[in-house]
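Below sits a lone chain in structure tokens, taken as the form predicted alone.
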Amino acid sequence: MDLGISGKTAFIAGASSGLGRAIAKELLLEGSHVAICSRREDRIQEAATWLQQQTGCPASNILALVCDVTDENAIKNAFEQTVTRFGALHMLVTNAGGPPTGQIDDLDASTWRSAIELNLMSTINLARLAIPHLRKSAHDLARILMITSLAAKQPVPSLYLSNVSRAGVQGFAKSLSEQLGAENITVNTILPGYTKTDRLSHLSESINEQTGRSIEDIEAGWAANSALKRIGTEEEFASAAAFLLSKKASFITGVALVVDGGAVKSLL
């Protein structure tokens, strides 16, 4: 299937590893140009090298940027570099690392503020500052895709910070989709379930430290809770993301797509 994104430009936040990097790989395989960002120079350069090796694309198709997504000026600068390099912006993928685990008694006000800043405010600012660029591309292709988590739909024990901040992103995305729909800009969210990433490994290690349960038992429990009885792969998630970013998804907006192997049990 031709997704219609060859030659188009995507900006992908939090792309030094995990789901962001997996989406970058999928888009490069489809012929897109990608700007990838992370807070650390060494990690984002390593990701750029890995992506080129994995896809065989020209190095000129990848722009590796250092950008702290909690810094508005850094975001503005990153978008300007992207448009200068590739000529336009067609696709925005918002993404940031997950906040720490903990129960209500473990989390003070500063921890809550940091989580909201990282996962909700960064998403709002990325979208807000990308919109002027996307409006210029809306006659052709303009997509916003926000990575949240199944925690936004079905709260996960010990993930208070993620449950709350991700749900906030859902409310923002739905509101934004209503405003931008008339301008031919789609806004969707994609909610990963338990997917084999470094983040998931860190989560299982944290739960192991808090509860004493073995990592193998924790991961087996996650797998057992899904309809497919396994943990997902980065590639499976990235394929779904690429579709929502594509021309083929032109009549899909305001949707929260759960990519979780059937772990969420709600009807809608």
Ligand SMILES: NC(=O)c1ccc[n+]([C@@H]2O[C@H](COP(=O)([O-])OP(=O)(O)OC[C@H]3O[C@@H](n4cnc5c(N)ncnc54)[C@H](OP(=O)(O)O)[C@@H]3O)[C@@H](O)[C@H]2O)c1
Given for the second form:
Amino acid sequence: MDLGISGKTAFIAGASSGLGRAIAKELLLEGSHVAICSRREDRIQEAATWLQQQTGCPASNILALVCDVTDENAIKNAFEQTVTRFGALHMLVTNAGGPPTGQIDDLDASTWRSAIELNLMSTINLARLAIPHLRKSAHDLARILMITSLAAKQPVPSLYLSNVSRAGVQGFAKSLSEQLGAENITVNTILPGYTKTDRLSHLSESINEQTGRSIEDIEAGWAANSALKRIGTEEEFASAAAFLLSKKASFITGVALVVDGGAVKSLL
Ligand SMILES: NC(=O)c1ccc[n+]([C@@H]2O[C@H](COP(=O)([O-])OP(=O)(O)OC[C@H]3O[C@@H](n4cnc5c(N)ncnc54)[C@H](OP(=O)(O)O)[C@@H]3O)[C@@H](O)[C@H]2O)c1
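Next up, the form predicted in complex with this ligand, please; the one we just looked at was the form predicted alone.
Okay, now the whole complex, with that chain kicking things off.
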């Protein structure tokens, strides 16, 4: 299936590893131009080299940017560099690292604020500042895709910070989809379940330190809870994301797509 995104431009936040980088790879394979960002210069440059090797695309199709998504001015600057380089912005993927684990007695107010900044405010600011650029592309292709978590549908006991900030993103996305629909800009969220990335390794290490359970046992538990009885791959996640970003998803907006191998147990 031709996704209709060859020659279109995507900005993907939090893309030096994991799910963001996997989406960049999938879009490059479809012929898109991608601007990727993360906080660390060495890591984002390494990702750009890796993406070029993996996809065989010209180096000029990738723009690697240092941008902390909790910094509004850095986001503004990153979008300006993107449209200067590629001429337009058609697809925005909001993303960042996950917040720490912890339950109510473990988390002070400043930890709560940092998590809200990292996962909720960054999403709002990325979307807010991308919209003027996306409006210029809306006659052709304009998509916003927000990466949240299965925790937005089914809270995870040790992940209070994620459970709360992701639910906020879902409310924001639905509100925005209602407003931007008339302008032909779609807004969707994608909710990963347990997917093998650096973040998942850190999560299992953190649970291992807190509980003494082995990493293998923790990961086997996650797998057992899903209908497909396994953890997902980055590629499986990225395929679903690329579809929602594509021209083929033109009548889909305001949707929360869970990509979790059947881990969430609700009917809808
Ligand atoms: N993998 C899973 O199973 C899973 C499940 C549910 C939800 N999620 C959520 O999905 C998101 C992506 O997960 P992942 O597994 O891909 O994580 P990951 O492998 O740790 O990647 C996170 C990426 O975000 C970047 N980043 C972190 N903080 C940033 C910031 N303030 N500004 C810009 N970039 C930032 C990191 O690079 P730098 O360190 O260089 O900035 C890295 O490129 C996370 O929010 C995670 O909690 C993941």
